[in-house]
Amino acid sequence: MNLANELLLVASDLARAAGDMALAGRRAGLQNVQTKSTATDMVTEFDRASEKLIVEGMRDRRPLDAIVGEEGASVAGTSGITWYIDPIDGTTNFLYDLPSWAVSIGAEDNNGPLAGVVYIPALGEMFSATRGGGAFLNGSPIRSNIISDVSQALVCTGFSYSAEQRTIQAQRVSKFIHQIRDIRRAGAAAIDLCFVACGRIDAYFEENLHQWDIAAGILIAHEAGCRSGDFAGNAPRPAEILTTAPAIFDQLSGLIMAASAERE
């Protein structure tokens, strides 16, 4: 097995148990649910408990790496390896028991994306991809769909926990609206990218996340075919990431740009 199956087979394990915990914890009952940046910032013991049994694993089955997540865990490493965690993806959707979380974990060596993995665990589906080896929904491949007009694509978007933001944001969208199919806002990233990669929406955008966010979902996006940037075309990050159906890329950038500038 190559070191990124190997590390394919480590998050998608850890995903699993991590996501599966907090899914019965969940349909328990939440106990402990607090905030973090914002009053719409929120976190629950499950986003801790979820990265916890993570962190204990990779420590146990991948001592040399490095990890990073968003609930604190930070452990220096010496493989070449960073792990970045996302424990619950969208918590305010699992504080509302909808179905639109996920545990991220992506794996990535000095040349970017390694291996990574998306699991959804109300909807049972796991997105995997390994840099070169293609993008997978519950073992089957996927791709992006086939789509070359902005004004025919689904979009999907992120807002801010910051409400000065959030009406920025929604007045830029507001800009465009008229001129694409219209516009979706599910409220995790690294599932927005993954459903990008499977073609359930045509394009996705969103500003100010972190690598946690989207380590995972844009190793999968970019092996399911699809195109990827910061809203102006350059290379994508944390704080501006675009990605979308190969085809409709520089379009759906032009109505952004455009729409971005109209308010400054």
Given for the second form:
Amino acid sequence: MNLANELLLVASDLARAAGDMALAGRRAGLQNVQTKSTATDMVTEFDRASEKLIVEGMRDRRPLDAIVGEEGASVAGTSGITWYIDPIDGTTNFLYDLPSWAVSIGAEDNNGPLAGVVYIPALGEMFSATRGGGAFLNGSPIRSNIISDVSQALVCTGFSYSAEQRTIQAQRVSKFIHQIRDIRRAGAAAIDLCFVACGRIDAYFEENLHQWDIAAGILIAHEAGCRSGDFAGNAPRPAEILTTAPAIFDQLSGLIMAASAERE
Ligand code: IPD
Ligand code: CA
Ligand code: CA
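What would the structure be for the form predicted in complex with D-MYO-inositol-1-phosphate, rather than the form predicted alone?
Once more the chain from above appears, this time first in line as the rest of the complex follows.
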């Protein structure tokens, strides 16, 4: 088995174990819910338990790899592989018992994303990809939509936990919502990227994310034929990401850039 497939196996085993544990725990009832960066940025005991399970499994199976996790995991490594873990992406959905939350695990080497999984326990869906190896949903290949006119595009976005930022972001969307099919705000960045990858939406954009939100999803989207960049079309980064069915990237980039300029 090559390295990418080996990493994929570790990621999918651990994402499934952690996600199924969190789903069972959520169904039994939440006990411990706290806030983080703002009064609406939540963390539960299952965010922490999911990260703990994944990190312990990685330390056991890949002891030389570096690990970065949203809930504080920080392990130095010597293998050249770094894992980025979002133990529950979509914690607000998890809190409300909405099904759109996922465990996201991505592995990167010096050349960028190498393997990644996004597992949605409540839907029983495992999205996966390796660099150059294609993207899959529960083992079947996926592709982004064929769409060339942005006015027909169903576009997903996310809003900040900061009320001030959220207001600015919503105002920007209001500037071009009449030029696209419609907007969705589903509440989990990793899932949003996978849904562009499999054609459930046509595009997704958001600001101020972290590497653990996008490490797996951006590879899955790329391998499914999507185009990603920052809003201006430069290399994608957590601070600014736009991922689309390939033929509408420039059009949507233009709409977002024009709306941002109008705001200033
Ligand atoms: C959040 C979700 C949300 C996005 C936020 C993220 P979390 O992650 O992905 O959709 O809008 O920017 O922080 O806090 O649920 O892991
Ligand atoms: Ca997240
Ligand atoms: Ca999270």
